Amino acid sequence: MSFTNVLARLARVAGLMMVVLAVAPAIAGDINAGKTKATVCAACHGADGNGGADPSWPKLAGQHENYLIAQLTAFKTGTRQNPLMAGMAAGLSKKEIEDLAAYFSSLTLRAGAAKSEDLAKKGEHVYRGGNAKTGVSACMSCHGPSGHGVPPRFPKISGQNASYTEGQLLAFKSSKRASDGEIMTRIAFRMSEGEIKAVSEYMAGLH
């Protein structure tokens, strides 16, 4: 090939890359911005967003960016429903959850660990399986081997606190939390509390 078939080449590759940086959705947040206007969610979240003193407060950081735009907005506009989240989120601007989700996208995650050993082993079998007899997906198929997700539309679910996934799979199989568009209620909707219970505990030691 000629030094100028590998330039035009080049040249052509580039462009490609040009078009997929333009269509992926550009989020504008600050990450410096959200920082100052996190001191009220330090409470609940942690100052470095790795959860309160209450486990069914969720972890933040390391979170997708998306996820974490999504959720603020769901709390405002009622389709997720949260007492505690539904007043905070209440009078946030556009600007100021993109904010926030930038400044907790941009913190680390630090994983816990699963207390049992044996809730843990049965909860794997579920995260990387599901239950072919009972229609439950395998976690691992959306969330990823190690919990990471895909962004934009599968969120980080590792390292979480396991009573907040415990909580948070039950109201997806009661449809308490449906703000999703369903997927992860026909999942929990198959689900037994035990199988809950224990693939909450392995996700809290997974990273």
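Given the form predicted in complex with heme C above, produce the structure of the same protein in the form predicted alone.
Next comes a single chain, given without company.
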């Protein structure tokens, strides 16, 4: 192989490495610092991030780091409304938010399960196919077939507590909660409450 060919091959390898590094998500926070800070979060979100006693509180384990940063920042600034979380986030610095996000994203989400098979089957139809008659998009088009999401914009939704998911979809439907570009607001507005309940049940067992 000529010296020119060797240089060309090295250049291609270097270029590929730069692409990989460019698309790989960077860990902004300190996991250990986040673990220490998260002690106070355990009461609602569980010691392992898989939820507390109230199923209307979300699981945070394994959620995308950038999404967690965005939501904690939204609670802090008031762009996402929740009296409890507003108080919890108010005193957090940017670094503490990044540390908490790094910690919770490093945890393992425990697989959930649907409680009603019939309801979950109805939800699967909406999740995978949407509702063409009412203009409801398939959930999987943004969140993926397994509900793992596409960071940083679309969160992981698989295995989440059904009551929490239902509450958030109803909040989007009534415009009490907004999203980037109002995507979820528009989709949830077109969903019936029955569809919301069904798709929430299906996603609880999705993994």
